[in-house]
Amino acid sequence: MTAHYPVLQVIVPLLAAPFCLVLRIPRLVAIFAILVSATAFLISTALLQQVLSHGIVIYELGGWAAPWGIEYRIDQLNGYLLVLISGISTVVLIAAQSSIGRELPENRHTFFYTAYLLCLTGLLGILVTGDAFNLFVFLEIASLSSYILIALGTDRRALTASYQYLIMGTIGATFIIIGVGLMYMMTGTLNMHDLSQRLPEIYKSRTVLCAFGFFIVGVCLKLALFPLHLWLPNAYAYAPSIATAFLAATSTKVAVYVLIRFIFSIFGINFVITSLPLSEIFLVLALAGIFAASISAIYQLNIKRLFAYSSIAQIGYMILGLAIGTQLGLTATLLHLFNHALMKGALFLAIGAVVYRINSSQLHHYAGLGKKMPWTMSAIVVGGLSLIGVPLTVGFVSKWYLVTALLDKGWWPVAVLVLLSSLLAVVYVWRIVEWIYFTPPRIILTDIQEAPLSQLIPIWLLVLANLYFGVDTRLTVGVSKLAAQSLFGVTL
């Protein structure tokens, strides 16, 4: 069975999700998609354990051997992504039945965890498989899923935001089909392997170059680099709260593996440094994207979008530890990768936790909240100073190595500017500690009381993640420098 568990990582929540319709009581679904997430959190543990001990884990579906059939290849990176993205899932997937259930009539609750299975399908697809084009089928599978995710809000923004993401998705998808179609052209193979053996032979050729930039875009726009995040904000701001916690902690975070992948399995470093001013194109869109973003969320008085455009501004933090171009800046990118997904995890969460209570996501209605749900706010406080890179938390941990990194590359500038868009997440995370502990309440909150337990446990579960994680930094720093080290080709 252990042979199999990298096709049962995809196919298990694929057949489950159809399964869902069949189930229909929406008790039995939600504890259905509980064990299905948890399932796959389960292998994708043992197989990052599998590759930590014996190395890269190759399954070849059919038994037909690469190139001519599909294969899967898990190595440190994606199988460190697989780990966090099941077990974001599984947290998640546990809060789901009580805030869906105040947020979504009860006849769409089985249409949500269908929809919910498959985009995890989709996610955990992208990140196992070694197909070019394969990836392309699994990045439109969670697609397509994530508009319906977002659709299913009771706010009729959410339709438009749903279409908005749908369109520029559409776009996004466009590109990276032609990028890959046009790399299938000039070498006769998808698979990602084979690719990155042919590809160095036709470096100079003008197609090549086209499926690069293609490409690229293609992924920037799925994840929300700026200024091709405008997609993101609303979708984020009127999706379900469960869906925009998924989303969240799990969508940008696959987007920016497959940006990572490409640039570096398939192409390599040596020709996107120097074909192309790829390092400083990431450079200038990077920082442009964390100050627009961080000083737009100040202004923000929907507490969701106001999370949202910070997102933005941390996928900026991101694709700068790409554009050092180092070992080290590579390490920071995927540090922050994984530490970013706890942290939203926790503040969506928290932030459904208070929708269930109040209904709202307004930022004039979390005023007084503080004595009402001590739990809920300490939750937003804790993933706010985490944001903002405060120690003992894994946001510090991430500034700490992009900093450094900044530093030995001799980039002194950009690290202090990095310092100074730390102030602009001070201002914004103020904002909501001020709305809550310091200003009298503007609705009644005579009946207000804490979020229950089925929301306070998997809330604080990513609260003392991001706590742990920012003390003890074996798992997350040892695998990330393994996979930067695996990614540059320097032999362990």
Partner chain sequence: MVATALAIVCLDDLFAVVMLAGIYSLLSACFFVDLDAVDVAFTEASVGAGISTLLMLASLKLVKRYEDKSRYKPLLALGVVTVTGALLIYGTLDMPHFGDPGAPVHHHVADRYIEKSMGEIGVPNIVTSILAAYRGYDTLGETCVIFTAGIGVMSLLMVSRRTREESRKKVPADMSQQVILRIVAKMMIPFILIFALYVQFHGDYGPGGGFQAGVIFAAGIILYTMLFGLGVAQKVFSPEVIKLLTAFGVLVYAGVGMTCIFLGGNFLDYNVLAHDPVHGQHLGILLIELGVGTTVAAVMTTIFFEFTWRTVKHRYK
Second form
Amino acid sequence: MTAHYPVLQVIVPLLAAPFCLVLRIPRLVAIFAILVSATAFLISTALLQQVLSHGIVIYELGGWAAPWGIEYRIDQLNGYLLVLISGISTVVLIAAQSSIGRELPENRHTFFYTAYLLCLTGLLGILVTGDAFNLFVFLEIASLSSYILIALGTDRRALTASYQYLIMGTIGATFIIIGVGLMYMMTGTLNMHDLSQRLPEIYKSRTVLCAFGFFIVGVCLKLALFPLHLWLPNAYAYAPSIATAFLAATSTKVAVYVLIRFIFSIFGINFVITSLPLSEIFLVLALAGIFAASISAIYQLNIKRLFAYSSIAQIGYMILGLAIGTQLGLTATLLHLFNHALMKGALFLAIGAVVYRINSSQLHHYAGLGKKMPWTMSAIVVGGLSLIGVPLTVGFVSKWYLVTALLDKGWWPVAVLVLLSSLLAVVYVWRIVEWIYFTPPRIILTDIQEAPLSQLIPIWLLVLANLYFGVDTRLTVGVSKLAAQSLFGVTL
Amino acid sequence: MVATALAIVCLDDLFAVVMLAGIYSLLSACFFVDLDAVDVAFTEASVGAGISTLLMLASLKLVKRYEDKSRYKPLLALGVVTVTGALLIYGTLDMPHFGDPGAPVHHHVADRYIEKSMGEIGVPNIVTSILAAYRGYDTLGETCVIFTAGIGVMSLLMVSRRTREESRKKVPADMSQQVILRIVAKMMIPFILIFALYVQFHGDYGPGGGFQAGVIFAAGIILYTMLFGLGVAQKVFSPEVIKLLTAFGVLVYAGVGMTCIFLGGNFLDYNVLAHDPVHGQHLGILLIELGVGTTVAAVMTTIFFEFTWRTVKHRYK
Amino acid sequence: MNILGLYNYWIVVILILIGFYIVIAHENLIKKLVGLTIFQTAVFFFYISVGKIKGATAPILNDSLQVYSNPLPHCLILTAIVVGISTTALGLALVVRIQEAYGSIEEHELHAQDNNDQLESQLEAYGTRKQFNIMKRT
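Form predicted on its own done; form predicted in complex with the partner chain now:
Okay, now the whole complex, with that chain kicking things off.
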């Protein structure tokens, strides 16, 4: 059975999703979803171990050899992300039952879990596949199901947010298939490994350049790189809290993965740097994104929206790491991928717990909650500190690596800007702290209690992970370094 | 086709726009036939000109018919479009020429499909062998996408059972007066359904397969619904059963894949399903096409039902 | 010859651009979806054109025929058409719900209503803050 892990990784949630409709009883479906996600997590850890000890794992679907059939190909990079995505998904699902119970009408619960599992299927499918068109198919599974998750939000703005995301996402996906089509036209293959070997012969071709351009723009739409981020704030703000926690922690990360995969494994960093000013474009957009989004975050009154803008800024840091174009820079990006997923997972889950109690994500309704919900609120504070990058948190580790990489490259003005941008994070996190701890509530909050245990446990699991990986960096840094090395060494 | 597309840009009558979009799809189906893509043409005709137009019309019933162009800001959009266009034209300059048999596309992977698929899979329609066998996993993903759409529409438009019961009493069959239509349809529907089954099982030899069959089957049910009313239709095709069928198709498909694993092959490796690989492939393709057909037909019907319930609910409230 | 050889692709480019233009320039949500369909269909043409070989026939094996067009793009586009209709169906469902919730499907009217909601919550927030400041002073 071990040999089949790569496909089971995706098939288990895929089979489970339609099975949810058969089960029908919401409570049962919820437990079932947790079990499925936990199984996926176990498989992913086993896979990562396999990769770390034996190198790349390849699985031929249908038994057809690579360029004719579709293959799954797992190296350190996607092995590492598989663990992250399935792990976060499991933790988030533990909190789901009570939170979804409060936020959605009963007859939508089964649909929610089905869509959630489909989204998980899509994301895992994108990660493991070694075929460019198969990537598109799973991208669409993930996207369609995330439109559903967002549209299930109770505020009517969830609908427009979902629609806007649908339009932008579909444009992005169509750009991606234009890119894949052009690559296919010039090489006659869809397999990623095969592409990476056949592309170098025709690097000079204008068609290949055009293919690359379309692909990158398409992916950047999906990962909400400034200025293509317009769909993100509303989508995160009005989706059900659990959906926000899951999507914020995972979906943009997977898009960043796709970007890394295509830049480093398929086109090769040399092509990217020599034939296009991509490094400069990414640098400018990343910095602009970091500052614009952090400043917008300061002015938000809805706490979910605030963190949504902060997510856009954090994506800026990841892209900045890529822009550096060195092994250290890539390590920083990979670290930040992991760490940011932990922070945002914790933060959005904590907000979900507050919404569960006070049914609002407006910042001014948080006044005085510091005393009523001490555990939840302290989780928000730790998450916030991690966002700023205070030592002992994961945020510090990734910022440290990013700044080192920048200095190593000799880009010290950029390093200064990164530090300055952290100050903006201090401002928006402080605003939250001020409301929570130092503003007396307008109405008397007698009947508000601490969040239920089923939510506190996952929140604090993530918070502790934030602290643990902030101190003991062997696992995260180790794997990121290995992945970066393999991406820079031989191309796949 | 360019003219149709341009007309769509200019018109503000949404009804006309939707009809033109249907014509555009039909034209493109003809175009696909001309380019030898018969399977694609079949699908485009049934989906683009059929189901998609139908759904658009169903939703038009609920919204204003005319577009408001007062706030129309074309400049920025024109800019973005021009840049995209320039990039695309730039990209075309190094392309191999249209129809050139020496282009790289035709010589790396494609050769094997054309030369060996008969021996390895034993199905004359190469598109079917790629779709169901070589790249069968993509098709599983595709079935999953359709299923996702079904879930989405159900979760967004679901009408509670009570409203259904209430409006069922009030709704008369829409075209109960049209005797000729009803009789003609009664005669046609069995043929449509049989044709769907033919397409389903003939996909190995000619154009067709699970997806097209599913759409045609759904079209038969939809025609029935339009003529005899939603209430009657749902007595015949229970929505609960159809909901389960959407899931059933995906389960069958993935189940076949899992069976292959248990029989010692890789996921979706049909060779192990029977003693002889070619027979195994046949059986595998038959089963998964059945899965695809079931999910597609069920999802299309559900989507149509949900849209119609919405219209009914609005009219009688 | 050069121009003739690429002629087909240029038609595709024009169709792609028209579709893309409708999606981003128009305000009506249904029309945007129609534009999206045109956009995607144009991309399908591109794939199918890539697969065409002059003088070839449809890829259904037959003893009397020798040259077949490339079947792989056909298969990819079958998948893509399905994905397209799924997106359209989901989009339309959203449009129907938006119409119910807002009473309009014109983008600027939706924005106006959203801004109104935003303003209300803003006022409420400043109200809280003001009260707090007054309390501090007294």
